[in-house]
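There is one chain below, alone, in structure tokens, taken in the form predicted on its own.
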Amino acid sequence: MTSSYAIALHGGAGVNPERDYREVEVHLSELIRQCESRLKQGQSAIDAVEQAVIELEASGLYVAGRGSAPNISGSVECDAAIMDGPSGKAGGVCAMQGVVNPIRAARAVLDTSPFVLLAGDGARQFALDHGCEAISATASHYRLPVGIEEAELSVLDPGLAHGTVGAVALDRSGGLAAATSTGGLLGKQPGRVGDTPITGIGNWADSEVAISCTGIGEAFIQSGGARDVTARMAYGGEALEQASTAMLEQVAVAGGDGGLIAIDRRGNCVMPFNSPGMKRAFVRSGEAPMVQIL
């Protein structure tokens, strides 16, 4: 075991500069310090990213978990994915309703099934069968995330209408992991699935790098997403920052915007975005935590 560790978080791309994000900044500041404490104590990367995303989902401050907004039929459908670099195993769920923490369901797929991605009612039943908490029909579970107004729920504005949460980590054993969760586009078509739950597009971890993406999922899918970044590094010899920026350029060509967070096996971190801001935080062994919105 080494003394090196690093973790990065994001609360989604897209920020309205006219709105107050102090609550988000406080939350990210507290959470990144909690994540650092757990990694210092030897927590694995896969457990660190799952726990971080659980807390991001539970806060209701982002378009994921409690912050997810209804689609055009009035239902909330969530997507999530998680991947463990050392084992190469991944799990995901998509278009899933009625589960408190979608990332827990994704972890259950990774840990207890031969599958990588489960959808819809099948994903929900699998999650409940494996100990995930159901949302009570009588409980007021969801809240609008910071920066989103009720009037925007029926207006699909790609500049504001998306959001995702994610975490990437390097643990003291050198393991990498990534986790990503979203409520998808606000006012989306029922059944719509973006890049988040697709291993290799919205979420990826291997022995070299861990990546979590956020933005317009269709454009990330068309641009190759996280695996395009790793391919540029492996086959093109590009540095992490160069490869990440180049992929986002293709996202823009495809008509989308967004960003990503990535950590490599040396603890280097990049957090590029081409959207109007991205909620993000990062800490590395021996350094003070940082939180930025714009």
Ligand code: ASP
Second form
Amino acid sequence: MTSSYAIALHGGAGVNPERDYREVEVHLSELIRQCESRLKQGQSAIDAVEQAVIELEASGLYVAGRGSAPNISGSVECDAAIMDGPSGKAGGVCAMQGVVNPIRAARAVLDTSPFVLLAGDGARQFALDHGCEAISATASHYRLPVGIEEAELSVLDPGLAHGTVGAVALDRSGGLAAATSTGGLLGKQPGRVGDTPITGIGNWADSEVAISCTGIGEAFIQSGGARDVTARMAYGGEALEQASTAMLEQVAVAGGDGGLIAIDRRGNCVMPFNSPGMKRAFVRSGEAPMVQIL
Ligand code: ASP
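Show the form predicted in complex with the named molecule, please, because up to now only the form predicted on its own has appeared in this conversation.
Following is the full complex, with the preceding chain placed first.
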């Protein structure tokens, strides 16, 4: 066991500077401290990212879990993925209705299923069979996330009308992991699936780096996503920061915006974004935690 650990969280790309995000800032500050204390005590990266995302989903402050917003039919459909660097195993669920914590379902896929991604009713049944808590998929059972008003639910306003939560971590054994969960884009078409549950696009972890993305999923899918960052590093020798920025430039070329959080095996962290703000937090052993919104 080494003494180094690090964890970064995001609460989604897109911030409205006119609105008050103090509740989000307080939440991220408390959560990053709890995450740090668990990692310090030897928690594995995969457990750390799952637990962090469960807490982000449960807060209802972000467009994920209890904060997920309805699609144009008035139902809430969620996507989530989780990946463990040391084993190379991944699990995900997409277009899934009626489960409180989609990331728990993704973890159950990783731990117990020979498959990587389950969709729709099959994903929900699998989640319930594996002990995940059910919730009605009707919008009234969910909370509007901070910064989003009722009137915006049917309007696609790039940079604001979406959100996601994510966590990436390095544990004291040198293991990396990533977890990402989303309610997707507000006012989306039923059945629409974004980048988040697709391993290698919205979420990735290997022995070198863990990455969680947020932003307009279509642009991430069409421009390579998280695996483009690792490929730039592995094949092109680019540094993490350079590779992450270059990937986001391609997201912009594809007509989208967003950001990512990434931690490498040395505990270096980058959190670039080209959206108007990204709720984010980071802590590394021996340093004070940071939380930023804009
Ligand atoms: N990437 C998510 C999606 O397209 C949304 C977001 O991160 O804000 O579903």
